[in-house]
Structure formats: structure tokens, C-alpha cells
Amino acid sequence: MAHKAGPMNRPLWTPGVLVMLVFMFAGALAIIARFTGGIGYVTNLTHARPWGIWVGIDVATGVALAAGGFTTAALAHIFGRHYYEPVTRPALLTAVLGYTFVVIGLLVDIGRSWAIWKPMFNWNLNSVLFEVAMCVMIYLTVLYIEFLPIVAEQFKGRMNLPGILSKLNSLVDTILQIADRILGKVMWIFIILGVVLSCMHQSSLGSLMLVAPTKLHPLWYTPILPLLFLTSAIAVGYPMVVFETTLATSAFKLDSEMHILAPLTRFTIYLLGAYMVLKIGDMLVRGTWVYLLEGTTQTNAFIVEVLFGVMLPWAMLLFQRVRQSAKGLFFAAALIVGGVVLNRINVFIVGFKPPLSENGYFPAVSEILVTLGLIATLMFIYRVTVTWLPVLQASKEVRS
């Protein structure tokens, strides 16, 4: 049975949450350390080995993780199957949290962070970053925008503002009625400009790569290796949907949404197998599965990337039991989420093997803090956000 969106009436300061906070707060102190004492002083990245997880996990990973909200958006508001509408708030509120810390990611990363804002005014056309950097700009702004009629739901005609600020409450109330009002009317524009801006950044993201064809490992470095980075983004979106959604309803004990999840899973077996199809293909026409048989850590990344990320989830997905399972699904799903974050790693970390480099590259333990620090914080904010608004299907009793 479906329910309306609503906030979750649970505690909020519970045993899980207090264990991000710590991981917050360890975050936090590798952020301050790495503003204060430089790159150099909490990684262990070098001039010939320019990044780490914070742009292969941060920053690549995340977005493509994030595809769950465009590629949802299309299915139930461009293509009309509205039946899938549900599932559409809670990835859409993954989207707008991944996409903000892959760009908290970026300020963390770049040598500069304070000159961040410098493509919106100095363009270099010729540059597939410049690219990168517009459409995820322009796309965290829809996503926002498309976020906000939510926030007018749950506080238009209530504003209720503390002290000095209850003041605001008529202006506030008078702006969340008027945008929601308006947003209503010219929603599918910023729809259908999310979908094309993701699909544009995605295979951006593989195209940063084809300018090191002796640096990237074979088994990874392809012509077509945007292709791969749209299809696997495309392919994901639906399995992060999944995993996501299951964790929220088995945390809350929510209805579950297995009625909605199961029919949406068949759409992955023709994007997943086109993946598939693609990434096998283009390593049999370019000879490059001669690797496979090296047994080094790049070629054995590669056999773990493809047969558990992608060929056995796939199998699976063909078998109306596992579809019709929760744990079967949610198990299959998450082999798929995990196959693309290691394709991720894979390509920017595991396969990136620059010439000058002497030395193999491990994160440092702030490294690793500050990137388990943010996605910590993304985990606490989204159990905020379904808390005090209306993101998931609950029933009556969960809401009253």
C-alpha cells in the first residue's frame, strides 16, 4: 500500500548517528589540517601523483552515484511512468547531497579552493573540464530548484522562526508559496535540463582521461571510455534507487517498496547489459583481455570490477525470484553500486600509473578520514532531511 510523503517522526539522536558524528568531527580536523599545513601535508600525493581517493571516490564516485535522481526524473516525469513517482524524492534528495559533496570534495582537493568560482567567468572552450565544471555547477542549481517545492510543502503557511527572525515569517512564507506556485507551472524545463546537464558531465568525467593514454592502464584507457562512463552512470541509477531506498525503510521499518523496486529493477538488465556489452566488446576488439592473464593488482581490479560488478548482478537480475526477493535484490543492487565505485577507483586511482611516478600511491590515514568525514555528513543530513521533510513513503502511524 503507498502512502504520501512525510517526515519521519523518529528520534533522531540515535547510536548510528552519534558514530558519524565522530567520523565528522575526525573529518573535520583533516580538513583544518590539510587548510592549514597544505595538500602535502595530509596526503601522500605528489607533483607526478597530482590525486587520490579524494577525486576518484569524493569526486568521480559521487557523481556517479548520484545518477539515481536523473535517471528516476526521466523515467516517472519525461517517459510519463508515473507509477515509479514514490521513489523519485528520496533519489532525488541523493542527488542534491551527492552532487554538494562532490563539490565540498573539489574545495578539499584543488590547490586553490578560494578561486573555484573562476570558470563561470573565464572560459576555456577547449578544455573538458571547463565542461565538467559548468554542467555541475548549472546542475546542482537545478537540482536545488527542483528540491524546493519539498521545503514548501512541508513549511509554507507555518513558517514559525525563532526570536529576531520571526519577523521573516510572513516574507519567508509569502516567497516558499509564491516558488512553489511558479515551480509548479515550468517543473519539466529544470527536468529535462537536469537529465541533459548529467548525461553531459558524465561521459565528461571519461573524456578527463583520454588525454593520458600512457598513463591510464590499457584495460581502462579506451576511445570510448565516455560511452562507458555515461552507460555505467545510466545503469547505476536504478541500483542506487534500490539500495538506498531499502537501507531508509529497513532504518525507519517502513512499508516496503518492493512493488515499486521490483518492476524497476527489469529497466536494469537492458542498461546494465548494454554496459556490459560495451565493456567487454570494446575489450575484445582492442585485444587488451591479453592482460588478464598478468596477475597484477591493475589486471585483477579489473577481473573483480567485471565479474562481481557487473556479470554476476546482471545474472542475477534475470531471475524473477531474485527480482521478487528483498535481500536478493538488495544484494544484487548492491554489487552493481559497487562494481561502478570500483570502476572509479579503478580508473583514476588503481589504473592511473604516471610514468614519473617512482613510488605506488596509498592514502594517507587523513585522507582516508576526510573522505569517510563526508560521507558521514552526507548520511547525517539526508536522516535530518527525511526526518523534518516530506521525502519518504511512510504510513499514518509513522508520521502521526
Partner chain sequence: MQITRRHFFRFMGAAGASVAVRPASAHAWQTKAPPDPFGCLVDLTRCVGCRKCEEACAEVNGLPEPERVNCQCTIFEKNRRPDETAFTVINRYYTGKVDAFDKPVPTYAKVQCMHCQDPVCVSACIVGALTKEDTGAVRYDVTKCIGCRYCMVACPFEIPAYEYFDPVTPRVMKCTFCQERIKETGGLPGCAAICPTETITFGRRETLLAVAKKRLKENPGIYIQHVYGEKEVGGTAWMYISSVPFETVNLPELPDAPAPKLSETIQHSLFSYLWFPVLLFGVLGAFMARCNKGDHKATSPDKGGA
The other form holds:
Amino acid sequence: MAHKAGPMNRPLWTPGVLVMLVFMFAGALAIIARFTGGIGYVTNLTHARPWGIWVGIDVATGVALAAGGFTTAALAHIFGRHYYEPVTRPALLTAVLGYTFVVIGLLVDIGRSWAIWKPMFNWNLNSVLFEVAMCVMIYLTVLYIEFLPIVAEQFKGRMNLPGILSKLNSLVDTILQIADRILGKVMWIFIILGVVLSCMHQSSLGSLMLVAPTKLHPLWYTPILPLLFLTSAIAVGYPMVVFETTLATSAFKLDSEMHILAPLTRFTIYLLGAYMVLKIGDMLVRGTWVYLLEGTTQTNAFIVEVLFGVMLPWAMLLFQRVRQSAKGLFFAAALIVGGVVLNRINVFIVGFKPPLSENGYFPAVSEILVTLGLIATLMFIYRVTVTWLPVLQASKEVRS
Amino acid sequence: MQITRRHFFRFMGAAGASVAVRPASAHAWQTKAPPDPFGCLVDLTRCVGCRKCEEACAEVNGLPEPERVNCQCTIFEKNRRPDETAFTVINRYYTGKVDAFDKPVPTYAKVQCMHCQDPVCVSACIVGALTKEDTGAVRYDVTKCIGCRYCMVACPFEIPAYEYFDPVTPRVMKCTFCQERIKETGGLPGCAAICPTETITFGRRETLLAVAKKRLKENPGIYIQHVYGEKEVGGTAWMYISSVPFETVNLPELPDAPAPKLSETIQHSLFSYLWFPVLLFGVLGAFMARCNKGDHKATSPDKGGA
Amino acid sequence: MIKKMGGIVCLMILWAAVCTAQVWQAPDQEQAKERAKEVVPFVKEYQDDCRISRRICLMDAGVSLDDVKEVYFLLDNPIIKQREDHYEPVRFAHKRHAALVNDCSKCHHFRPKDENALETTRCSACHQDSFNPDHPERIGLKAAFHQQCMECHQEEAKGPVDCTGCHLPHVPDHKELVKLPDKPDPIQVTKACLECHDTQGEDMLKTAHWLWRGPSPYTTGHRKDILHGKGTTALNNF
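Having seen the form predicted on its own, the form predicted in complex with the partner chain:
Whole complex next, starting from this chain.
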């Protein structure tokens, strides 16, 4: 069965979208405040705690949850499981948008946003962050290139810009035609490159914290942190696809796609299992289980993360009944996604305790509004994109 | 997927060649500390808490005058940290030490950048805005900085501070070791020059280490037998000796391993000459060619759209 | 709100002291100034004796109070001045200290290795510029003064240990700074002080001078009741 993705062509302004607009507006106000009063004006960051939710959630979690893009691409295109191709497009869109908003989040978070280009010319090859930045930059470009054929498919031969721009119609069309032809031949390079770059920076995001052994709680600080970050990113890829596809199909009242999602999560049993073995094995080998019953915020956060974010959903997925039911599958996937989100928040925020001058940290309202605003904008653009571009598997009428 | 075997083999050849030229094994991590740096030895038994160093520091570095510069009455009631307006501060600690009349004796401790031998901030900085100079100073170059604040995450002494209320051109603020002064012959850091009791001894790090050990040896009853900063995080240019345990004056217990060692070892063993990414690319390419053999016609309608 | 003063009286006394200091000068001040300018050759090597042998040495040499020719020294050596110098020089009453301490070895703790050198060599012969790379363990003159004076003052619980106890700071002429009406009342004076010295005013509010609330277990009658005191009924400037 060759799948056929198509634009949704549904009304855009639903109540849900209007709620998103409210958050986008509030977030925009907070961002304006950040660029007039400074970071200190809108955040609770201190000298001891330089990274808050803008890094912990907008950047680290954003990158982790965009892992669906490269994991599905690897499965469908590199390992030749073409059966799963229908989910590659929505996963790619999530990755494109996810990484775009990682960059936007970084622009808000770094003190000198206008200087963000400087790493391209001032290389510090010892810096983990430098490697992450380079990978994210190149990967974002790769993602846009991978996405270009979808745009071309929709507009090739029917460019119809309004008004004065109509003069450009033929030019844009020619560019799309050429791009489409060339890309078709070399796309395999970009697909592999995307996977390689993802493996590099997903793991290096974990290496970021290896420079702070005295600040990160020992439950998370381990030399294999990069490996844990990589395996958790790979493990969360398919659950994230399940999560968002279920949300999208129920929002647009499409087929639930269970025939693809259910077998997809069979891989997750192995991938999540590998992550679980590494995570718990690391805890046992380093003997950090002694902290588990301390009852502090850190240890409780760790217990919740492992119990409800890794072990419970893994156990659930073992049962075929769960995998076959849309609700059960969605619940398990949501737990895994939540577990990885919590892991990133734990590593960058909860588990980070500078011993000398820590006064505790909870994000300010305006700080949260920026994060929520960015997430709302991301969802809004996702909605707009699937409405106009062929991303989702089109509804029943289109399928043969 | 229009991948042909010809395409693929041409590429694999290149990948194989690059793997072959990678170094036999990732070379072991080596310190990048300058050969004969300057340093300062802070003898906490000598400090009287006059805070002249704070005043001198502010003057030398063009910072606002310290809080309550002429009045020591209440300033010590709160524990202060260096911030964007003060590169160094003195704190007072009552550690349980008493004098002959059973009166608690305060210990004063200066806080500033330790100018590590292998500074983790220098290793962390994405653009290399922080550098370890030959003088021993860890220097900050604002023209390169992008404001990511990773140096602040990394620093084990929690020293770099940030101008959080500057919306467009904030800077990382920290002790400069008076780099511009000490690189001149006979130049002294502002704080060391003004210190009335020579709590701060300025000199070559090796010399200071010998001086410190001599003092410990000659006064065994007075000092804790440890030079703080000799080995901590691979050694620091600023070192402390004290009569009270170091953790009681907020000098944290730290591992001896240089802080950048682990992350740099991982980074360089995986990514030097990009050998691992290239190898991974090759392996994935091989899978792609094998798994998609012969069926590119079947998938040809799906152009890209990974 | 203006409840600040009280102990600012201390400052007024200090001010008065400064004013008089500008008028009066010790008769041999000029001579002391000249002496303070002298820089003697640096003594590289010293006799590393213990305290007791030093005392015996000094006794053998027959050094006594009569040998102290100079009543006081002005500690104003150019060695100190070439670095940082924020304070007026200290007038060190050498003879008085010699008489009180009655043990020359307390300060003259080592002697030069040179046989012909004086038993009581001056401080600045050994202690000169700070951080001499050839003699890293030798402290500079400024630190030598401070360590010697303050340590002893602390040990003996006698003599000042704060900056202005020994130094007169570079106090600006308050005649120029303060404008008071003729025959000012106490409140006007306190107000004028607080114009600049507001932190001292704030700190004053936290001291017993301000918070004292009448009889305590240590006063006559050993009553604990709070009847009088600055915090309650006693007369304040404010």
C-alpha cells in the first residue's frame, strides 16, 4: 500500500488554536520584556544558577523530543522498513519545528542574541557546547533540505503568489523544480547525515553536564551521561511519534493509524529496555542507590523519572493488549515522553545544585510564559503546516 | 530512494580512507597549564577583614565602590558572593575557634576567581572567549562572548557572574587577576598591593607553593596541613592556607582531577578528525545500500521527505 | 525615620581631634619625618635564632631603655609609599612601647648575619618591598608593621586593632564640607553628620547605644524590667 500524504484543508481557527494565540501573545510580551529589561528582569536566574527552564525545557527537552525525526528516518529509509514511511513526514515536521524553536529559545536565552553567529568563526574544539552548536546548526539545515521536497510537491507547477509577487511565480517554480530534481538524487546523503548529526549532539547534550561534577546530583552525574542521553533520545523517538500522531489524528478525526503505531512500539520495547538497563545498571555500579531514600526533591524526582517514565511504560508495552489499544498505547507513549522530559529537566534544573551559593530556583511567571508561548507557537505552526502542506496521511476519502 | 550502488561505493571509499588516517588511539589527555604562571597565596590566619582588597579591586577594575567601604560593622552579617559589581569579597566565619578569653575568633576569607591551572570555564566556553594566559590569569574577551553562560555552569567555585539586567550587551564579570598590571614587570594585582598584612602573597606559583609548605612545616600547630589549590581540580593559581578546615570557610572539597579532563577526553576520543561520525556515516550507508537494494523503484514516488 | 543619631557624638569627637591635629605639631615631627625618609641597605641574610637566644643576645649586648634615643618614629617609609598608601603615617611611640613591653626581642626578633651589625636593627633593613622573588618568605615593610603591631595588640588585648586607631585617615577638611548655622542645636549637628554618614547612622540603630532599654541583670538591683533607655524614655537627639 503506497501511502499518500495530503493537506488537511480543514478550518484553521478552532477554539484550541485561539487558546494557543493567547499563550503566544503572552509569551511575546514576556520576550519583549526580556529584550528591554534584560534576562534578570523576566527570570529568576542567579549567578549560581545560570541555566533555567529556557535551557532545560526549550533547548534540551526540545532536542530530545525532536528525536522522532531521525529515528523514523533511520527505520524507514536506512533500514528499509518502508511500511513505516507514513509516519516519517509528521515526525520530520516535528523535528523541523522542534529544532527551529530550539534556536529561537537559544536566541531568547543567550545574553548577546545578536552574536549567535560567532561560534562559526571562533572555534573552541574543547567545548562540548561548541560541538552541540555546530551539530544543531548543520542538522537544522539538513532538516530544511529534507523538508523541501514536501514544499515542492505542493507548489511545484502551481505557484500562485498574490499581487506584485506574482512576477516571481515562474522563478520560484523553476527553483523548486531544480531543487526537487537534484534533491531526489542526493537525499540519501542528507538522510544519513541527519542520523549521524543527531547521534552526535543528542549524546553531547549529556556531556554538557560532565564539566560540573560537584554541582549535578550523583544520581544523574555519571560518565555515561552522554550514552544515557543518546539511548533515551532514541527510545523516545517512536513514542513521540505515537504521541503526536494520536493527538493529530484525533484532532483532525483521521484514521488512528494503529496499524503502523502498534508494530512501531515493538521496537520501543528493546530501545527503552536498553536505556533502562543502562540507567539502572549505572546506578548499581556506581552505588548511587544509597541516595534513593533520602527523601529530598532530587531523589524523589529521580524515583518518579525512573519508575513512571521508564519502568512502568516499558512493562506496559510488553503486553500485546496495551499495544493494540489506542488508549493504552497513547498512555504508555505519553509516560515515556514525560519520563524523558523529566529526565532533561532533572539533569539541567532539579539535579543541578551549586553547593556554595544555591538559594533554590523556581522559574518566574514571565519565564514560564516565554516557554509556553514558544510551545504554543510551535503547535500553531504545526497546525498551519499540516493544514496547507502534504504531511499527514490524508483522510479516508483520499485513500483508495 | 534513489540511491545507486555506484554512488554508494564511491562514498564508502572516501569514508574508509578517512577512518584509516585517524590516529591509532585517541591520545591521552594532557594539561594545558602555562609553564611558570603567577599565583597568589592567601593566608587566612593573617586576614583581619579590613576589606581594603575589595576597595582596591573596585578602583583598579572600574567597578562601583564596595558596599559600606569604611564601615565593617554589619557588612559581615550576610555571606556575600562575588557578583557583577564586585570581583572579590571578604566573608567572616565563626568556626568555633576561641581565643584565650573564650571569645569566638572570626576567620575572614577572601573569595575571587581561583584562576585554575586547567580552567573548566576555558574548556567549556563555546567561542573561546575565556583563555588561560601565560601569566596565569584566566582572561575574558567580551568581543567573542555570546552570553551562553556555560562558563558559569561549569565553574566549580561559582565565580563568574552575569550582568542579567543588561538586555543587549551583558558581560560575564569575574576577577581579572589584574592581567594588564601583572604582565608588566613588577606589577601587582590591586588586592595584593594594598593588603596591609600580606594575607595575599603574590609571586610565581611554584615559589608560593614552597613558601606555603614552609609555613605549614614551621607552624604545625597553627595551620591545617593542606595547601588548598595545590591539587584541587588540577591545581589553581590562587591557593589558600588556613588554621580552620577549608569547608568551614566555604572553600568546597573538590576532586583532584582537572575539571575539563572527562568531557575533553570523551569529546576528543570520539570526534578527533571526526573519525567516529565518518565511520558511523559509512556503516549507516552500508545498511542503507543493503536494505534498499533493488527496491528503489518501488519507493520512487516518495522523494525525500525523510 | 531620622531616629539615627546618638553615637555620632563619637564622630564629633574624632572631628575635633582632626581639627586640633592640623593645628598642633609635635616639636620633633620634622626630625622624625627626615628619619622616616631614610632607606637603609637591604639585609639579605639573617641569624635564624630562637626567641630565647635572641633575648640572651640582647641582654649580653646590654641594651636597655636608656639606649632608646628616639621617643617616637614616624612610620612613613618611601618603600611603603611607592605601592599603595591611603592613610596618614602612624606615629609609633617607640620608647613607650620599649618601656611597656620590656623585651626588645619581641620586635627585634632576628638579627643580621653580619657580625658588625647592630643587635637592634631597624625593621626596614630586613623588611622592604613586598613579594621580593629572591626572598619569597620575607614579608614587606607594610605587612611587617601591621602583623607585628596588630598581633601584639590582640594578644595583649591592649592598643588599637582598627585602622583609624593608629592611622589618621586622609580626612577632608570638614569646615568646607559642612555648612551649619551659627550656634547650631544638637539636632542640627546630628542631621549634618547624617547627610554623609548615613550608614553609620543605620548601624548605630542596631547597637546597645540605641537599643539599650534600661536596667538589666547586670545593673544595680539586678532587675530585668524595661523602664528606661534610649529605646524607651531616655533623652535622644532624635
